[in-house]
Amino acid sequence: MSSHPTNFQGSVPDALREAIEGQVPDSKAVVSGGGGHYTIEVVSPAFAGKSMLESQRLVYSAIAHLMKGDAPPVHAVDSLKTRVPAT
C-alpha cells in the first residue's frame, strides 16, 4: 500500500466501522486496508428492497466526513459490498 498523508489520529478502519455501524441501522461492518485505501463489507437489514446503488449510498453518506478535506484519512474505497443478513 502506498503512503497517504493525513493528520487523522487513531485507527482509520475502526473509525470507518464505527461511522457505518452508527448510521446504518442494525449493521455489521468489516473494514480492511490502509494507506488511504479500504475494503468494506456491510451487512444490514436496512438494505432490504434497495438497489445496490441505494445501499452503497447509505454507506458512503455514513463515511463522507472521513473522505473530505485536504488530507482525509480515506482516499478511496477500493471495494464496497453490501448485503442483507441471511435468514
Given for the second form:
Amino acid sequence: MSSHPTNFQGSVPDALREAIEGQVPDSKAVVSGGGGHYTIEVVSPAFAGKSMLESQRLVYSAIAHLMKGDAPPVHAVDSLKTRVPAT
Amino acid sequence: MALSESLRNELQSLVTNNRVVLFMKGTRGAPQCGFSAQVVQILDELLPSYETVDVLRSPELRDGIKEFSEWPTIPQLFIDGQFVGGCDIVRSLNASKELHQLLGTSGSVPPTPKVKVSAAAANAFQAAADPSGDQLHLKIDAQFQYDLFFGPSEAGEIEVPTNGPTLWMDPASARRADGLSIDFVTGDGGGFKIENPNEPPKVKQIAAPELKAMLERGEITLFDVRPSSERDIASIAAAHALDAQGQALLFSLDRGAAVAFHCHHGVRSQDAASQLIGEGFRNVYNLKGGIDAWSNLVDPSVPRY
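Next up, can you give the form predicted together with the partner chain of this protein, since the form predicted on its own came first?
Expanding to the full complex; the earlier chain stays at the top.
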C-alpha cells in the first residue's frame, strides 16, 4: 500500500466519519482504508432526488478541509458511494 | 490559497473554448495517477481527441481547479463548459452510457470513417492478400500506433469501404480513422505509409537557419528553457527566458500559434516541447542542436560553451 506523508494526528477514518455525519443530515458513514487512501460509504435521506454529482459534492464539501494543502491527511478517496436508506 | 481572478478567467476560457477538457495529473500519453489514467482510457475509447490539462504543472493550477469546480479531487472532466465529475462519476456514466450522450457520440457504432487508399497501396494489398480470403484489418490504438493485418473478422468490427480494398476496424479504431490515407512507397524505409489527421500533434524539429527565417518573418515565438546561469554565458537575442514573465507570455498565446523551444543541445527543450503539447499547443518546434547549432550555423557571435 502506498503511503503519503501528513502531520495529521489521530485517526483519519474517525475524522472523516465525524466530519461527514456532522454535516450531511441524518447520515451514517462507513470509512475504511489507510495510508492516505480511503473508501467511504454514506447513507442519508439527504441524497434523495439528487444526482451522483450533487450527492458526492455534499460529502466532499464536508471533508474538503481534510483534503487541502500539500500534505493532507486524505490523499485520495478511492471510492465514494452515496445512497438513501432503504425504507 | 485563494483562486486569483486571472486564473479563474483562464480556467473559464479553457472549459468554454474546448468541448471536452480533462484536468488530470500528467498527460494523455503519460498519466501520472491511476484515476487520471482510468478517465483517459474511457475517453480514448469514445473520442479521437480532447483537451487535457496537466495540473502538476503548478500548485496554483492544482489548487485553483479544485476551487473553480468546488471539487476536491483530480481528475476532473468538463463537457460543454459544465463540470461532469471525477473518476468515479465518469466510470459510472460510461457504464450507463450517459457519457455517450453527453459527448454526443453514438456509443457502440461510430460513423463509418472516410479512408483513402492510393493505387500503389491497393496493388500492394492485392499482392499480399491471403488466398484463404481473410479480411484486411486496421487497428489504431490510443497512442496512434497502427497495425495492418489479414485475419478473420472479429465481433463488433465495422466494414469500411475505401477506393481500394475494404478495411475492417473495431469501433475505437474507426473513431480515430476519419480522413486517413494509406500509401505504399518502395525503396529504403519503404512500406505502407499512413497519414491520419486525427493524430495528436508531435514536436517538430527545426534547423537553426529555418528558425531564424521564421523569427525574422515574425511567424514564431522562441523560448529559452535554460536557467539564467547558462543564459548569462550565451543567449539568442530573440529568445524569451521561461521565467514568470516568459511563462505568462507563452500561456497568453493561441494554442495554434507556432512556438519554439531551445536549450544547449536540444535535449531539455525537447522535453519542455513535449510537455507543451500536453498543454494543448499544436504547433511546437524544438531547435535541433540547441544554441550550439545556432552559433554554428546562424550567428557565430553567440559564444559556444
